[in-house]
Amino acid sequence: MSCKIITVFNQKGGVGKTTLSVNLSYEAELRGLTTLLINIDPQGSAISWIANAPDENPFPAAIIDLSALGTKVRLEIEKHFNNYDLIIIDCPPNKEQKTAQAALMVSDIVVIPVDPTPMSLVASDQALQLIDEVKVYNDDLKTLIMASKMERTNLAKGVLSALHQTQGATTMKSCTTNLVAYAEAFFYGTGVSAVPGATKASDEIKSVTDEIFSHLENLSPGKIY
């Protein structure tokens, strides 16, 4: 099985990119996929998350920090193709756009988390513009938009409605909500499905993982489901 690459990207910070990247990595390992999480965000939230894991119960996926490489990150990513079933890349926001672009050049899927704010909708449009530029060179890149940190408000409903009208991308049916369990997972250095009592958040992430993986060709069904 050839290595597959999922990049999590949005022009706006604070939309849940790292939360999705870390939890996808955790779920992938639970499903038997040898997984590498790559941090290319100078803020290093994914590194901080996994550093919280206790020595006796380390985070199951491998992680490396390539945030200092800038646009050279693509060449470094390619060195790991033969060592993993799956690579997940946690991208920086707008100020490091060229770094994200380099990662997208070698990706199979890009997931854009969008939280329920008008600013996030604008940022997702900007992200899609960058992705369109990348598709000139990587025309197999699949674009998924995921509603993140959703709440039961009219604004959230409006954002979700707008997402479903997005052209050039697939809006995911599954989403995440603004549950405290995700912050607890960061504190424990683990995936949310390992947090005691976090049944709802765990179900969300499992559903999100199922849907994203369904778009990856050539992954063994026995390893995913």
Ligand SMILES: Nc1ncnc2c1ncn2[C@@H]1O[C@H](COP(=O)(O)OP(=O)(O)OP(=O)(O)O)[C@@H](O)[C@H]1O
Given for the second form:
Amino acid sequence: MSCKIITVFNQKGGVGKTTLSVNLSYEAELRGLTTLLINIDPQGSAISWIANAPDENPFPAAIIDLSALGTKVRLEIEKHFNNYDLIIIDCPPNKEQKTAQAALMVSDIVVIPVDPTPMSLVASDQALQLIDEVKVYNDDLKTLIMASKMERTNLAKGVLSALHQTQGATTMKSCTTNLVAYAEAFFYGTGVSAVPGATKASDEIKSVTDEIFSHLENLSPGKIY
Ligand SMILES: Nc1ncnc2c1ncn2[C@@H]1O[C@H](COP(=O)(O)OP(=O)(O)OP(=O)(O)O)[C@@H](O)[C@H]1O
Ligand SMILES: [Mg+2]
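Given the form predicted on its own, corresponding form predicted in complex with the named molecule:
Complete assembly follows, chain above in first position.
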């Protein structure tokens, strides 16, 4: 199986899951990877994002909505393995995470975006517990924590250094900072690296993509081999 699966997960709302999922999908396509973005969030934010793209410049990755399937998502995801180099899954914010856990059963990497507030440390512990339940069945699952909407405050730096102490997960070196360009990308229906003038956000999302992909072995466009 050459298809790799990255799931973006945190049961806390508004931390940047959809923003990361959509931008990773966009950057993957730029790198020649045939990519499928799967929405399993009933809010459908990823679908709304892609719907904003103009007809003459459609979003490059394919997208499907499996949010109504519940735990049956796993079987449905498997049907796409042969057609894509990469699948990215955008999870909902819920205490109840059976659908996301079903997706994590077939994932290679789970990325947890964490915004730099003290409440988020509690949330990331809860996220890791939910992931641990899945690791019993999928012990190859790699867990990455990504600081999202980072700021230059001492509070944010303190939260980040606490995240670096996390057991059982790797806290990423790269992060996203708090920039309005991410919201603008939603309105353009594109990746932030295509937003005019968004150089800083573009640079950071490319570093984030490099770092996440560096954890995937044999990730190369299907057309090369
Ligand atoms: N790095 C960032 N800098 C500034 N704003 C950001 C950043 N990342 C995301 N946002 C904004 O934060 C809000 C929430 O982001 P997003 O929808 O990606 O979070 P989410 O975790 O998917 O939310 P939900 O839990 O509701 O699905 C959006 O308005 C988005 O534009
Ligand atoms: Mg979302």
